[in-house]
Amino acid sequence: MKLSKLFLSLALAAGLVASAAAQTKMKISISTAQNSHQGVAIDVFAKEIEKRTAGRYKIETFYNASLGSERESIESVQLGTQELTFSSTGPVPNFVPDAKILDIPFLFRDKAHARAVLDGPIGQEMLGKFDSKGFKALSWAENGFRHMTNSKRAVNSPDDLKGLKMRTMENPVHVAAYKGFGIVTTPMAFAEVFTALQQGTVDGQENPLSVIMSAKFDQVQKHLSLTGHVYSPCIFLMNKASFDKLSAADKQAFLDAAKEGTKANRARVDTDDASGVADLRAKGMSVVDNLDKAKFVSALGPVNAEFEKQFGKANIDKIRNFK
């Protein structure tokens, strides 16, 4: 009997030994708080794969760029020192320049045209540019549509951007438009953009309201305009020789948690929306809300020409005119 029980104690040992080592961690990455729409991005996508794979993979996530800047993590996933990110498009178009093309400003209406763009044909057939320079894109995912905000005056209209110091992403398509309205860029990674605000190096910045909300930016930024200026989608990315030494179903698992990942964060980006104009006030931002839109498009008038030939302006319109 003894002899028995100790067969079976070493059996259910040797046993979890095995489901142990056949567990494989991943890790993946964003650059901003866990409670914010990339984190809920990441923390629905992490849980998904360890039940669409019965724990045999099991996703490790990264938050507040403990990892590097989101430059520095997407040039890790291509390298294959790590297996997934969860990006804004920010850094993206310095690896895949095909993708400049979305960060094009007021290039989509609202945020259900950008959605449907990026689950459509188009979106798609972005993602498929992605696999040549060593990634998987899994799925487009949302940053929102991003907003002003400084510490010097109210921005009612284009004229009032002329002369600030404005932090802006790493990105070539943001950084000629902004210079169109007369703003001086300072692109730098987000992880600095915090105390670059508060010691004054810049004076504004221009995110999403899930952004500005979960970085606290009402802490050192006095004026939030809503120009709502550029749509910002986020990707998931995972290395691609990992993704290949996947079998079939576990492709697919991959596939589907970015899928999950991505309602979970596109709703948050709902929520936020729709909270975030009271909260930031309650915080003691001052919000102008009621600009003139029409302004800041004719305003970029010569740089959206320089756009059309970068482009082609069929493809421009392709996207402008999507139903």
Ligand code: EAX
Given for the second form:
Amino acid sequence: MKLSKLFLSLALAAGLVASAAAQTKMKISISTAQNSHQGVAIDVFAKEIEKRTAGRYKIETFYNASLGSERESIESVQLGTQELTFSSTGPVPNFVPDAKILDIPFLFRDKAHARAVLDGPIGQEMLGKFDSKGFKALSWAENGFRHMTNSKRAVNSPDDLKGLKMRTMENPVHVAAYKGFGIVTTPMAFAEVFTALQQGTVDGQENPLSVIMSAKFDQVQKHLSLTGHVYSPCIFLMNKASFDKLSAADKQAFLDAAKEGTKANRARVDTDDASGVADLRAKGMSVVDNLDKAKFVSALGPVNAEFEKQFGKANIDKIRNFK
Ligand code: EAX
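Could you output the structure for the form predicted in complex with the ligand, given that the previous block was the form predicted alone?
Next comes the full complex, this chain leading.
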């Protein structure tokens, strides 16, 4: 009797040790601060994974590009040296060229349109295109509509952009479009942007209010114009082999956790968009919030004709006209 009790407690102790050891740690990274729409996305994701897998999976969160730039992190995820990352689509076309179509300026009318496309058949089919490149794309999320900032002058019309030296993402669609505005484009990784603006290596940059605020670009930029020239998606990416190893239930948990992350991320973008202009004005930025968008759209006419050739007008129209 006594002996079997001893065995029982030994077995229990061994079981406890085994279950503690059975926790699998995974890393996820972003290039913005924790206090941002991207930080919210991965924090909620991490919390949901722990909850939905009863702690069998622990997601370690890394902010401010501490594991590398977005491009480097996506590379690490592809190689499997890092399980997960949450990124803008800036460097994504280097890995999944088809995703470029989502970065076309003035493609989406508003956030509701963009979210509906990404959550609908077009966006879901696009997520599937990551599979053959070594990724499991868990969910779209967002950066938001991008606006221009610079240290030189108020931008009221497209002509004011001519000759401005601006940092762009390492995204060929963005680079082509901004050249169409007459901007002198300087692609660089996000982590280098603050210093480049501060030192005057570039005059300006473009990002959503969420990013401008969390990166404190108001400290190094005087002018903000609400150009809303392009919608900027984000994406939860996981190493394909790491995902494939999960049980069916755990796969679902990862997909559901990413959806929760997306929900929290979009809610934060909405809050930031609502408070951003007042917040940035209070911090000293001078904001042009009444520009004539049609002028910016028509300035990109020739570039858009190029995009229609490159991506197929029908494919672009399918997105534009999605209801
Ligand atoms: O993902 O590189 C960029 O400008 C992105 O918008 C930023 O990294 C947030």
